[in-house]
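The chain below stands alone and is given as structure tokens, in the form predicted alone.
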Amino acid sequence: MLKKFLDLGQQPLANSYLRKSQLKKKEKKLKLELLFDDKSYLVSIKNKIPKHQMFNSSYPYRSSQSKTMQISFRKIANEIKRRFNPKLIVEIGSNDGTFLKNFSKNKIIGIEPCKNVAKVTKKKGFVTIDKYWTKSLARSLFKKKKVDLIYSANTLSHIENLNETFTAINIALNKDGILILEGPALLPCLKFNIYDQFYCEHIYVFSTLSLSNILKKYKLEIFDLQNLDTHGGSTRYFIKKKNNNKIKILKAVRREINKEVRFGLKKFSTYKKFSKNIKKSKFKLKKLLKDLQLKNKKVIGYGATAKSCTVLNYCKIGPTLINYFLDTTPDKINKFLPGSKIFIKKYKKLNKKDVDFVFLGAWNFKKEIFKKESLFIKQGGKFITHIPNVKIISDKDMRGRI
């Protein structure tokens, strides 16, 4: 049974950044409501946007823009080579090739339906299929030669039809093939009040409990996992076919499931408590920004992310409270954030002469940001976060002593 536990209000398409000419036009929005399935323990959003409206030739996200993600992909690529030594790899959701580039071009195939980012890897000589991952695509590509390993990071949560996805994976993988999935984890969301993991693209946020239940239907099972810091708390799952007895299920899987059960991921009361915390967070963030406005303090945003879109629209924060956002992504610069209509400027180093406080839209990259903006911090500049609680971040926090 599906139970609603949080309403994040009317939300625009998180990655539909606006041109000046679009500001007066009505934006497409959806009511962002979060649901808990008390049988599978899966958390999802109620209303879904058709994939073609979200993932198309104007998709702005670039994984290569983050040093954190570059390092993360490099590390897992090295681990894959050492641990599994695959002859043929497929990446579902290859974006601009931050993972692909760690492998020989004859050993990896990228699947990327957003044609603008697929072009990036095609130009570099990587085989990239600019189509959605489906059963028919898997059959056409891997009718004769099967795949040793399939990797997909921060993509599974975007795909509404999980049956299509996992059936296609089974078609493509050889009998001893490995599937590696990673993405935002549910436990950190509930533990640290991370409600901005939920937006139109994130149809699901998985736990080990829910993913294990889903995989049973496709005769797949998790044999290992790793908890990551990326995206504010992610889990990387190592998955095999159930009849593959060569690989043993490691204790880390049972430990993680036990941890989730102890925290209460099976209980609806846990989700209701999370909802109460988020409503309090909304009130506190709006109040803090209004107080700074009354003191004539200039506040800007850092990282015009899809995450920040959820926060700004839920809390009804606009250009009067956050003057503008800085971002490095070319497709976002000189546009406006959807819904809130806050202008996005090209990134430049922060300076206390220009700004007093900086709201962390990309709070999950705060360590990278603090290192980058050391001069601003020395000058007395301050950052604002809403995770895990709304606060002005102290100098001690910015030195990494949280």
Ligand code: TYD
Contents of the next structure:
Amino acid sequence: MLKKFLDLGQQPLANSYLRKSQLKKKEKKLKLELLFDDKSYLVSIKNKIPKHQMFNSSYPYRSSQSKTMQISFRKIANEIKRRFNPKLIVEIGSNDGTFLKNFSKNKIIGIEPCKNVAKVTKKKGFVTIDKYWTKSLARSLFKKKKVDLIYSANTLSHIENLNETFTAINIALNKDGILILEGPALLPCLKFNIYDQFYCEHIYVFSTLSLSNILKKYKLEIFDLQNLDTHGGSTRYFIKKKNNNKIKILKAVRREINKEVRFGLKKFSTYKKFSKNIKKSKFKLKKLLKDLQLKNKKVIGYGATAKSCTVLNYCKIGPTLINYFLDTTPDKINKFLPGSKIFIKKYKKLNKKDVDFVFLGAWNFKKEIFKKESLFIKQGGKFITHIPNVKIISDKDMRGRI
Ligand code: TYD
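Counterpart to the form predicted alone, namely the form predicted together with ligand TYD:
Everything in the complex follows now, all chains and molecules, and the chain you saw is the first one.
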């Protein structure tokens, strides 16, 4: 049975940054409600937006915009070469090629339905198919020559039709093939109050428990996993076909499932507790920003993320509380965040002369940001975060121990 545990209010499409000319137009909004399935333990959002409205030729997100992700993808690419030595790899959701570029062009095929993003890797000479990952695509591309390894990071949560996705994976993957899936993990979301991991594009946030249940239907199984720091806590799953007995299931998988059960991922009460914490977080963030406004402090945002969209719209924060955001992404600059309509300026190094407090929209990259903004920190500039709790980050915490 599906049980609702949190209502994050009316939300616009998270990556639909607005041009000035669109500011007066009514935005499409949907209620963002979170559901827990007490049979499969899968957590999902209730109202879904058709994929064409989110992933099309004006998709702004670029994974290359953070050093953290570049390093993370380089490391897993090296591990893949060492551990599995695949002859042919497919990446589902290749974005602007941050993972892809670590391989030679004749070894990897990118699948990227957002045509504007697919263009980036096509131009660099990588085979990139600008279509959605479907059974018919898998059949047409891999009827004869099967794939040794499929990699997909931060993409599976975006795909509503899991049946289509896994059936297509089974069509493409050879019998000894490896599937690697990674994305934000549910346990850290609940543990650290990461409610902004939920927005229209993140239809699911998986746990080992829920993913194992889904994989069973497709005769696939997890044989290893790694917990990562990326995106506030992600898990990378190594998956094989069930009838491939050459690969052993490592202890890490059972350990992770036990950890999730101990944390309470099977119990609805855990989700209700999370919901209570989030309501408190909303109140605290609003209060902090209002107090700073009363003290005439200048507050801006850093990283106009999709996550920020959830926070700003849930907490009803607009340009009076956060003046503007800074971002490095070309397709976001000089536009406005959806719903909150806060302006996004081109990134420029922070300086205390311009700003007193900086709200971390990209809190998941805080270490990278603190490094970059050492001058601002030396000048006495402060950062605000809402993860794991709403606070002004102290100097001690800035050394990376939030
Ligand atoms: P990400 O956290 O991956 O976001 P989302 O919630 O949208 O999935 O995106 C990080 C955003 O922050 C992206 O728009 C780029 C921006 N950014 C900067 O502007 N400067 C930086 O130093 C970093 C690390 C990110």
